[in-house]
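Just one chain is shown here, as C-alpha cells, and it is the form predicted on its own.
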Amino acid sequence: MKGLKFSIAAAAITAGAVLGGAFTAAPASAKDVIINMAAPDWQPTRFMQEEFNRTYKSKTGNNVKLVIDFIPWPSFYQRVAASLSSGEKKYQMIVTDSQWMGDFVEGGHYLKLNKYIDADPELQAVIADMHQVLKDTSSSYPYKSTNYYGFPQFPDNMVTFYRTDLFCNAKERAAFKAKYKKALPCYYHEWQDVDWNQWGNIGEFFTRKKGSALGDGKADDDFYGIAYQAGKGYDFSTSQIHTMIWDAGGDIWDETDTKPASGVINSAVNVKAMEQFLDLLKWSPPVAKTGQMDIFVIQDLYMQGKVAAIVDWVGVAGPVIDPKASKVADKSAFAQAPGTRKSDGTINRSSNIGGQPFVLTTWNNDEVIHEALDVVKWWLSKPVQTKFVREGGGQSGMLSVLNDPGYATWSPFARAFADNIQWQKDMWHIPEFFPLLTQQQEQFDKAITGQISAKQALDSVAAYQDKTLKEAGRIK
C-alpha cells in the first residue's frame, strides 16, 4: 500500500493485542503528560472518558492524563475552527469530523501520521484491522488516498428506531395490512424491505389526532408517524437529503473530479429526491417545517413517546433505551433505514457517513505524540472496542471486533449498525467545504420552511458551488 510499509508480521499483529506503546522504555522518572482533547458532548465521548480514568496505565510509566473538552454538537465545527486559526494550541487531539480533513490539513493544524505508522508495527496493525469505509473516509486526507490523518474514535451511521408496541402490534399490524397490502415491519427482516415509500406510508398510517386510539391505548397527545433530520445547524438536513439523493442514484459534486456541480447536484433526479424528502417532513411534528428538528430533537420526540419510528445516527441510541431517560425505553428496537428501491426490486440504502476520527495535531512534542498514539492503541484494542460496543453506546469499525460472531447480538443497535457500514459515503473533505455546507444548510432550510422549492433550493446550491469552486481552482 502506497505511503506505509505493511509486513507480513505486522500484519499478523491484531489490534486486540495492541494495548500499550512500542516507541520508548519506561524512563528514568516519571512524568507528567497532559492530553487535551476536543470533543463533541455525547455519550460515544463521555464513554472514553470515564473509560480511560478508570483503566488507562501508560506502558512508558509517564503519569498520562487525557482531559476532554466537551463541546455542543450544534457549535462544535464553530469552537475548534476559532480555537486553530487563534493559535493558542490547546489541543493535543482533537475528535474532527470527516469533512474538516481539509480544511485543517491544508492549514497545518491535523498531523500526517504515515511515518509513526511505518515506524510502529502496532499502528500498521490498526490501520490493517480498519474497515475500508473509515480508512476513505474518515483517516485519509485527500479523500481515499493513503495520507493518514486519524483513526475512528466513533465510526456512526444512521438507523431506524421505532416501537415495538405499535409496530408489533396484532391490532395496528392488521389495519396496516388492510390498508396498504403490505406487513407493518415490526421483525428486522421486514425492515429490511421498507422503502422511503412505505416509510411515508408508515408515517400516515401512525399519525393520530389526541385521543385517538393507538396500540392497546389512546394517544395522549397528537401523535406522530415518523422523523428524521431537518435542522438548519451544522449538517443536519444536508445528512439525510445526500443520503435520499444517493439513495435515488443521485450525486453530489465528486472532489476527485473538475467538472461543475450544476447539472449534478441540481440534477432531476436529486430534484425528485428532495422533494420526497419534503413531502414526507407533514407525517412529522410540527417542529419539522422550523428548520430546528435536528437529531438531539427527533431523538427527544422520540423518547417522549411523540412519535412512532425516526431515523437518526446510533450515537444518539443509547439514551433511547435508558429507563432513567426514555419513556420507550423497553419498547423500542432498532432496523436498517429505509432507501430506495431500484427496478430489480432491491433497495439502495446508500448513506452519508458519521462518527468522527481522533487526530493530533501539529505542535506537539515527541514524547506528546508517543503518548497520544499509544491512547490510539488502547482505545482501539479489541477489549476496550468491545466494551464501548456492549457499554457505552458506541460501535466499532475494527474488523477484528466487527467481525465477531456474537457483535450483533452486544446492543440492541449492533446489527443494524454492521449491515449498514457498506453503504456509507462521505460529503466534501475539501478546504472549502464548510462555505458549501453554510450556504447549502441555508437554501435547504427555506425549502423546508416552505420559501422555496426543491429545484429552487438545488440550483441556488448548484450556481455557488461553481462559483467557489471555481474560484478555488477545483473547476474548470
Second form
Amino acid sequence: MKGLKFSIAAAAITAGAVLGGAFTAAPASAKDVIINMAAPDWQPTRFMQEEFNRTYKSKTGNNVKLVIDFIPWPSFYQRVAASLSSGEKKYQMIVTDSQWMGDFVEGGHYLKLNKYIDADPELQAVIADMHQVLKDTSSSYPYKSTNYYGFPQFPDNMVTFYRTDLFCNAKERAAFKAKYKKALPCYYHEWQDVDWNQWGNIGEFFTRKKGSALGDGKADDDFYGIAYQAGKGYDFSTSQIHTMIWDAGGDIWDETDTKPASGVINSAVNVKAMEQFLDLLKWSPPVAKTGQMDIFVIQDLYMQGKVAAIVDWVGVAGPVIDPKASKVADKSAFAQAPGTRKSDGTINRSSNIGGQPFVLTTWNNDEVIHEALDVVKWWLSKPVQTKFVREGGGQSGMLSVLNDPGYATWSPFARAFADNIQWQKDMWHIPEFFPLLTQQQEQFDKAITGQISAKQALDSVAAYQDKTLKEAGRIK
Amino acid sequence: MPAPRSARGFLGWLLAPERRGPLLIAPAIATLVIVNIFPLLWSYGLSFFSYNAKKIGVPPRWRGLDNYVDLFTDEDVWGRFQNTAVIVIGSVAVQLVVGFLLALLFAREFPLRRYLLMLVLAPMMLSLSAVGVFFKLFYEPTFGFIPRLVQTFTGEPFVILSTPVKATIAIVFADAWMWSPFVMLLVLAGLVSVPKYLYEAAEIDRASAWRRFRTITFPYIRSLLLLALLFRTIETFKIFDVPYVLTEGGPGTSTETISVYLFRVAFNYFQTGRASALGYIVLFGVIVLTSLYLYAIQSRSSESIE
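Moving from the form predicted on its own to the form predicted together with the partner chain:
Up next: the whole complex, starting with the chain shown before.
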C-alpha cells in the first residue's frame, strides 16, 4: 500500500512537470547550437566575433554560439579547400571569396538559399536592401543570376591612402604645380580629379633620395612616391591589373558569354593598360622588382613612412590610423583611387571588387540553417552594420546603411568606399577560377620582374584561358 | 557441451608469451598502415584517374597511364625539375664545402668551442618555414639586413629576389645556412674517430699536411661524406618550405621547385589524379637517388674492407 501511494505521487509529479513544461517557456529545452565559421583573420571578422559574443541572442531561445576559425589570408583558400575536399564537414558557414562560388557550388559544398529566402520575408528584405553590385558579385551563381548563395560579410574596394603632411604641404604643392602645371591633390575633391597619369607624376615627384627635402623636413631614408599591389601571391597583381584594364576601357573574358578570351584579354587596349601598370612601378619601393609587393607589404611600407601614397583595400586601412601600429596614423587621409581619363574629361574608375560574402554549407540540418540565417539577418541589420562601420573598421553594402546621410563621416575611409562601390566589377566565378588565376599570376609576375613584356604575358594568358575554357566546355 | 571461453580466458590466450611481441607492435603497425601505407596505395590508385577532390559526388574517371604520359611530356614539369636540380646541386655543394670546413675547425680545441658549436648547430633545429620567413625579412629590400648592408657601400637599393639567378642564389644560401651544420656534424664524427697515433706516425715520417689529409683523414670521413651527400641530396630534392615562403616560386616560375609545383597542382589546380601521378614520379626519383648512393656506399665499404 505504501508502495502504491509512492507510485501515485511520483506519477502526479511527473505529469505536473510535463504539463507545466507544455504551457510555459522552457529554458531546459533550449539547445546548444554551434556555428563554426571559417574566416580570414582581420579586423572585420574579429569585430564580428566580438560583437556576436557581446550582443547576440537567438530568437528561438537556443544557445547559439558562433565560433570563428580565424585563418591568415594568404593560406585561406588552401585551408578552406582542404577542409571541404577532405569531407570533414567542419564548417557550418564560410567567409568565401566571391570567385570561389562556382567551384564550391558545383562541388556541392555551398547551400542554395532561394527556398529559405522565398519563405522568409525578413531575408527578402535583406536581399532587397543589398547593393546591386553585391548581389551580382558576392551573392549569386552563375554570375548576375538570381540563384542566391551568400550575403556580404564585408564588402571592400580599393582606395587611396595618402600623407596629408606631404600632399597638403604648401611648399610641396607649389613645387608640384610649378613642375606639372596641376594641383597636388590634398583635399578629397582634388583626388577625385586624379588619373593614372597624374598618379605617375605624384610617384615621380615624391620619390626622393635619403637626405633630400621632404615636406617640412628631410627624408631620413630613401623615400618612394607611390605603390599598389603587384604581388605573385593569390590575386594581388591581378586585382590591380584588371582594374587598370577596365579603367582603360578594356575587358577580361566574359563568363556570361561563349566567346574565346583571345582578342579580349590580350587586346591592344589591355596591353597598353598593363604597360602603364608596369611603368608606374618604377616609382615604388624596390620590393616591387621582386614581384612580392602585395597588399600587406604596401600597407606596412606606408605605415612605416616609406611611401607617400598607396592604393589598397579599405579592409587593411584600420591599422593605418592606429598610432600603436602606424607611424603615420595622425597624418593619413583616404580618397578614391585614380582612374583613366576618357576623351570627355571624365574618369573611369572601374575596379575589382574586394571583400567576401559568407555562405552556408550543404551538410547543415534545418535547425542549424535557421539559426545561421538568423545570424545573417542580425549581422546585416542596420544597427549592427552601422556599428561595424563606425567602430569595427568595416564597410557596409546595405543600402539602408550606405545611404544614411552621415555614412561618409563614420570613418575616415567611408566616403571613398561609398563613392567607389558603384564602379566595382568582378573577375570570373566559374569553377576554373583558380587555375585561370594561378596561370595569370605567374605570367603577370614574369612581366613585373622584367622577364617578359606585357604583350607576351597577356598573349600567354589568352592562350591558356582559351585552352582551359574550351576543355571545360565554356567557349566554342 | 564445451564451456564458452570466458573473457579472462580470451585475455589469457591473447597475452600468451608467444603473442606478446606481435601484440606490442600491432598499434605501431596499425598506425603505419592507416597514416602511411593506405594513403600511399590510395594515391597510387588515384594517379590513374582524372579526379578533383573538391567535387562531391563526381566519381574519378579512368585515364590509365595518361596522367604519367602528360606529365612526362609537359614542359612545365621539366622546367620545375630543372629548377630543382639547380637548387640541389648548388645547395648540396655549398653544404658539403661549408660543413666540411666547419668540421675541420671544430675538430680542434679552442676556447668557447662547445658554446660556438651549439650556436652553429642551431639553424638545423629551426622549422623550415621559420627559416623561410627569417630569410624573407633578411632579404627585404627596404628594411632587410643584407640589402641595407650592401646599400651602405653602393648607395643604391639592393634587390636580391628580383632576378631568377639572384633568387636561386638566395634560396641556396638560406638552405645551405640551415643544413651545413648537419654535414659538419657527420664529418666531425669521422674526424674525431681518427686515431691520434696515425697523425703522430705521419709527423715522424714528415708527411705534408695534404698527404696527411689524403691518406689518413679522408679515408675516415669518406663514407660519412657520401652519407651526407645522400641525405642532403634527397632532402633538397624535396625542398618546399624555403622557396614557397621566400619567393613563392618567383620571379615568375624560376624558383618553383617540383615540390612547390606539386602543391600547386594538388591545391591550386586541384587536379588530384595528376598530382598523385606527379607525387609518384618524385618518389621514383628519390628511390633512384637513394639506390645510387646506397650502391656507392656499399662499393666504398667493400673497397675499404679489401
